[in-house]
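Given as structure tokens, the chain that follows is alone and in the form predicted alone.
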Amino acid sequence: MATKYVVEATDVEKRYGGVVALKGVDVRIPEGSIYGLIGPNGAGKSTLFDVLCGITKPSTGSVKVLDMDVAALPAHEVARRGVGRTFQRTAMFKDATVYENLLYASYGRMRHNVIHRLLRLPAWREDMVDFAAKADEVLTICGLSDLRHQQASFLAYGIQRRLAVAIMLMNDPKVLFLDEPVAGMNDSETAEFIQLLHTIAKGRTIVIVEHDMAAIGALCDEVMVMVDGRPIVIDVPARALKHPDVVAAYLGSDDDDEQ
């Protein structure tokens, strides 16, 4: 059987004036899996992870990401079609409890309007009623249940980010881009959320850019190590962070210590 890929991006550079963030860039990744993209600090993992996700616009070359050309698109719109994303910083309304963050991310696939609200008309309660099965769903996947209720801002910081995936889950995404997922955990927080992310991973393609190389290894298929703005290694992740040029680029190689 034929491996299908969901995201692919051939040639890809990134220019910003005379800085070349990516060099002819090639990306497949197969529906299914966890893919990480790491590197050490300037190698333009990030840049590739924001063009590949649709946030930055590639300068040449195609990104296609479920078929969609992600760069021609606007942002809510990738998300609509099934394409989910967290940040580095959590994104949520701080304000408002874990439910109701739920309801906010919910908004753009109902069918009722403001009269239909203000009348409870039909449309109105079969949207929530459809939003509540799906928010009890999401809780228990995350578990966030007994949390329901409580003030996002009151949230630990593990927790947080719990809700950013649940947040991102309301909507059925079929790929996830995700930004640093355990920065600033702790190793029991980066431990339940490895074991999170196994969960949702089922029938997702998972996308990751992360400085973890242990998170890395216990949650990815398959890994690119990019350096300089173009990949040095793709592989699996305990091949590829043996591989040499992959240690020379994070500890430098001892020609360098000569210099």
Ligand SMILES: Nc1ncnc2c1ncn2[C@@H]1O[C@H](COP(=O)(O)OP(=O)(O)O)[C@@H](O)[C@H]1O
Second form
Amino acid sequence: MATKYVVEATDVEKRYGGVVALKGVDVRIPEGSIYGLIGPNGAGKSTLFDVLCGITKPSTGSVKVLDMDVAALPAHEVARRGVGRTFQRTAMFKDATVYENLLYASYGRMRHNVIHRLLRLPAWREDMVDFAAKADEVLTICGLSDLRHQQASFLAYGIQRRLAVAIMLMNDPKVLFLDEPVAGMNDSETAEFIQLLHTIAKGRTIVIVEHDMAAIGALCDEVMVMVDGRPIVIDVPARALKHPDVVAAYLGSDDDDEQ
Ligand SMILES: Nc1ncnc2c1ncn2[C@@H]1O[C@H](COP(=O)(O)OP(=O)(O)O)[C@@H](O)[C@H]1O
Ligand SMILES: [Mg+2]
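Form predicted alone already given; the form predicted in complex with the ligand follows:
Below: every chain and molecule of the assembly, starting with the one above.
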């Protein structure tokens, strides 16, 4: 069977005034893969990530995710049609509990209206039954079952990141975009998170920008190494990270200071 691509970007260029952040980038991300975007500081990873998930419009070129023109659609519509994304600054309601956060994330897909809810009509009850079942499933997958009544702001950082994934999973995304998900985590949080991503990767496609090369090696089927606004190597991590051009690009940058 021919490979199906969940993300297809062709000849993408992005200019900020005189700065050319992306220079004629082509990306094809196969359905079901975990795909990494890596490269030294300033290479264009964040710009490409934002362009691929529709936050930023490319200056020229086309981007299709799940066959939709993500740049032309409003963010909630992109999410409703199966694209999930998490950001470094986690989007959640800090004063709400874990369970409430999952509920708020689910309202967009529910059928009941406020009258149904106030009168506790069947439309509301059915939505709540469906929600409870889905929430239980997601809490179990994310290892959050025992924490469902905890306020989000009191959770450890690594657990907040798992909650961000849980929030995303409530909308059954087919493709997930993750921006440096393990940044700031300790070793055991990172290991648990990698395990979680492998679990949720089944039946989904994951696109990840990450500085932690060990995490990239443990997670990704394929990586694109970017340097100076364009891909220089696309390969499995083991080969890509050893490629002489990649080694040279990292040695020539000051990224080592960050680790
Ligand atoms: N909003 C912006 N305005 C101006 N220049 C930007 C903007 N965003 C990124 N750039 C520039 O584009 C290039 C790529 O940046 P970025 O995508 O953030 O790289 P990376 O994430 O790989 O570190 C850099 O030269 C950066 O300074
Ligand atoms: Mg960046």
